[in-house]
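Coming up is one lone chain in structure tokens, specifically the form predicted on its own.
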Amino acid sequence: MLIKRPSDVIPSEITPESVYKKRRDFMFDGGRALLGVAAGSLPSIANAQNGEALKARAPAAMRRSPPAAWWAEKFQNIKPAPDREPYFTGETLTPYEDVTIYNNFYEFGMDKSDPATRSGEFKTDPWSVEITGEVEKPGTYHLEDIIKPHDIEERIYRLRCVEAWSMVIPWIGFPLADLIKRFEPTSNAKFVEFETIVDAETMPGINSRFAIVRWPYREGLRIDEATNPLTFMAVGLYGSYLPVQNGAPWRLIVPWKYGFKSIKSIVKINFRETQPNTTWEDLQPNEYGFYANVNPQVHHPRWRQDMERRLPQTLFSRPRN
């Protein structure tokens, strides 16, 4: 992650894609031989691992129905994930139990086990999403509607937070640069911002006194970012609809960029012409650039960065060399 501000920053001090392409050579997966199924045996996460299964094996907070019908169909024909990179890492994958309980959503609460726990009421159908901005095509569209023309597909990315802890997760999904092009940005946009819903009532963690946001929560790329290939909008995992507080309905995959730039359960898309103020920057612009590319040379104030914890596991391993 970038602890500059943004106008700080030249480009030779951006994570170039091609070292995040390079990235097991810097992140090590010590967990090989603690964590279960690897990855590399399956010919498709979707196909080896049944929906009903995973979500019988869950918490009782996490078995709920897909939020609408069509749903269902859109999962029958899920494109498995290629056997390279960048679109597979060929690393163990995290266990679903972990990948689903351990979570950072703070409008459900600061802990990690709170998403999964405080989030029974929040609802996902209906939803809709807000198209602003420098597009030829504006407007409020139904999900159904957004998701539909997609050929959704499986690919397996490192998800690696700011906090030094990291998962592999087989994500259910399509690239955003599709999404991009239906709405048709015009030459003015520069960037894309995104905003998570805001619903008191069922997100018991906006009402907290202990809350340090300043909600919606907010993120953005360049519209180059955004477009890239490995960009990615995330509807399931492991073969299944998206859990709550894994970001359900939709959210964004960014795989290259810390977590927190992988915002969830989107409402607004904007193009704009400026660089957006995103939440964290906002909070803490030395800690927490616009950019946030994941780079173990740049350490946060709190966290090394060429450490790394790959969830299950409790101590931190080096990457390799």
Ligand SMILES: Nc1nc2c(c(=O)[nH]1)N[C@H]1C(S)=C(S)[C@@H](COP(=O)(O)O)O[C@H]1N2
Second form
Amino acid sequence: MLIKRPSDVIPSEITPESVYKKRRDFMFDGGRALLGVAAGSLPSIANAQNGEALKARAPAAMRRSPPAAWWAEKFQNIKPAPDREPYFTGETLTPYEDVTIYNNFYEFGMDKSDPATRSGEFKTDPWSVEITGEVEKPGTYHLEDIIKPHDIEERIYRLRCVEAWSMVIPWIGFPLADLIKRFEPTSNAKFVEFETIVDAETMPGINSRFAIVRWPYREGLRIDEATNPLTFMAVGLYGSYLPVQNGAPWRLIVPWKYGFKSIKSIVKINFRETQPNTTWEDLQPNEYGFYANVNPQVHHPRWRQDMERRLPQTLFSRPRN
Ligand SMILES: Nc1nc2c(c(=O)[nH]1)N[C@H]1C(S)=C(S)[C@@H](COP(=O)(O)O)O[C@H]1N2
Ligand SMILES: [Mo]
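The form predicted together with the ligand, contrasted with the form predicted on its own above:
Then the entire complex follows, led off by the chain already shown.
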């Protein structure tokens, strides 16, 4: 075996050390059963298999973004995914239940089920987005005004988390390149920086004593990566609105990079001359670099990257190229 069975992996191997330490505190906190803590990624596997039970716990959180009229109108006309790679993958789709229950969205908590079960209060409408920096048309815009001019289409991409699990998800949205063109970056714009909303009232992970992230969650791309035709702004999945846990009302998807680049619930897009600091690079620069391109040959310092769990499966297998 190249890699241990999931049940043999200890949390310190699979989670960043700082996360693991917090979890260990958590364990001694006595608040939770050991089972939940042996966690890192593991309890989440159990959660993924236990979708029905979770849904029963979280009917409110499973609701999707409020369908404003303009929004519903957009969804009437979705261009199907081009039936060729790399805009599409013929692999089996990960079931909706798994896509919406097994999530990383630390603003709602650190467990995989937290984003689904603890996001019921989160509001996605009204939503404004600040476009700033090296751009001819800076300003604060309503999301409606940002999205309306774009035709929306489906893209079927793999989402590969650096934790060595992956899903195949039918996203709905539009290329980031089309949006960037509209706001006219200046010739100084060499990078694009994104920020997630911070709303402590409705995001219970923000003020949690286990929080490891310095909010807001931040990500960035080089301008040529941002304008690559694969780079996508998702406003939905499985033919409908984006659930909160997946980054409602809109999020970035960069299919050739590890999942942490695909920042959720974006409220700021900043065009810059210099490379931005990004959340995971700040936390563990030697483990999560700025570029973070998926590469099975380059292992994470603490685990291999040439095997992955394709959810909802629990066993590791070799990723398809
Ligand atoms: N704001 C924010 N965006 C985020 C994260 C997060 O914690 N906060 N987690 C990232 C990570 S590590 C992954 S793998 C993907 C998971 O996306 P999904 O939950 O829709 O599968 O979201 C990314 N975007
Ligand atoms: Mo991730």
